[in-house]
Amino acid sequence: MDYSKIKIPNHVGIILDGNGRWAQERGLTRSEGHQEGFNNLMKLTEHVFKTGVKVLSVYAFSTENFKRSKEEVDFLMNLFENKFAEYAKDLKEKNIRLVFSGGRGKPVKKKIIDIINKCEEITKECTNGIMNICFNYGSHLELVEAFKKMHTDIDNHKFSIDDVNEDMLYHYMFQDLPPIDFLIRTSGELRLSNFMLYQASYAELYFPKTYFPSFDAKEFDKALLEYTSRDRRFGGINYETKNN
């Protein structure tokens, strides 16, 4: 595909949905589906940044996912523990910065938090793009934490309440990232599930029926073609398009 002829979103968000159903339809365990989903993420990440996307945010594990069975949660925690460092090394070689959005306390094990901190440290100087993994994440939690930090800075007279504006709030999120332009949820589910709600306020939404382990480079390119066809108006009207 000639990417110079299509619109490339600056910030893409992907809700990684359908790993379990992908596995069950193939007679596999849900855990095997999660393993395949992570393998696909590592391959897909490289392609996404090659298209010209600058920021990729993925919903890997929500705060609510801890309600799943102990077996599934334990498998995912072990997967993250064993794969995050490998993923960070791969991204560093490609000059991609790795950051994590989400709570860094219980119930996440300290060993995983230490790995997360190390991954961010070893890629902090990378400049070709930003890979944001939302882990132990919920948008409501993010907003609450942002308001707490903002309140503390107001109390410490870093600025006044009258200085607060919409753009300032981005700086108080888990990561200071730009708004999401294009939000994809795989598997055909039509929900946002508490994913980066503030950042996705004006995002174009896309809900392919493909389960995430099968959402490969070809599927992502199809998504880009759909994004290119959209008329982003941010609440206004493109009169030239309307009149044609």
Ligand code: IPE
Contents of the next structure:
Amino acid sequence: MDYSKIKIPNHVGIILDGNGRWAQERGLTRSEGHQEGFNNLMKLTEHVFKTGVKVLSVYAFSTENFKRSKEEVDFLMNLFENKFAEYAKDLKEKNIRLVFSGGRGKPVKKKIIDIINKCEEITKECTNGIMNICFNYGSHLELVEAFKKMHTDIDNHKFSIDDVNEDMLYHYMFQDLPPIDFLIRTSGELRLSNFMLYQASYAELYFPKTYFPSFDAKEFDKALLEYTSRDRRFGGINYETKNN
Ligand code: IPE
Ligand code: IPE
Ligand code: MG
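I would like to compare: after the form predicted alone, may I see the structure of the form predicted together with the named molecule?
To see the whole picture, the full complex is given below, headed by that same chain.
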């Protein structure tokens, strides 16, 4: 694709959905769907950054996903435990920083928390882009934690309540990242499921029917074409393109 004619969003969010249905359609187990989803994520990440996107946030496991069967949760936790370090190594070679958003306590195993901290440590100097994996993530949890941290800083006289503003809230999120410009949810579901509610307030939304394991570079380019066609107004009016 000729990327010079394409508008490239600075921060892309992807809600990785449909692993289970992808597997079911092929007579495979849900676990096999998750495995394939993760393999796809590794391939897709490389492509996304090649297009010029600077920040990619992916929703990999929500705070609510712990409601699933023990078998499914255990499989996913093992997958993350085995894959995150390899993923970090891969990203480091591409000079991409890897960060994680989400709770870093129970019910996540300490071993996984240690791996996450290490992944962040080894890629912290990378400058080509930021890959943000939302793991044990929920927007409600993030906002509650943000308000608690802010309250503590106010108590410690770092600033006063009157100094609080909209931009400041970003610094209190799990990661201090810019707003999401383009939010994709695969699999055809039309909801946000507790993903980045503050950061996505002006994101362009896109809901392809494709299940995540099949959402490849070609599908991502199609999404970029769609983004390019959108008129982002942020509450204003583009008088140049209006003739009445
Ligand atoms: C997304 O796929 C991955 C996670 C939520 C961990 P799903 O597991 O939700 O797949 P479907 O929605 O059941 O097809
Ligand atoms: C959202 O997908 C969470 C992730 C993709 C990690 P779900 O499949 O859990 O969402 P619901 O239950 O359909 O809303
Ligand atoms: Mg789902």
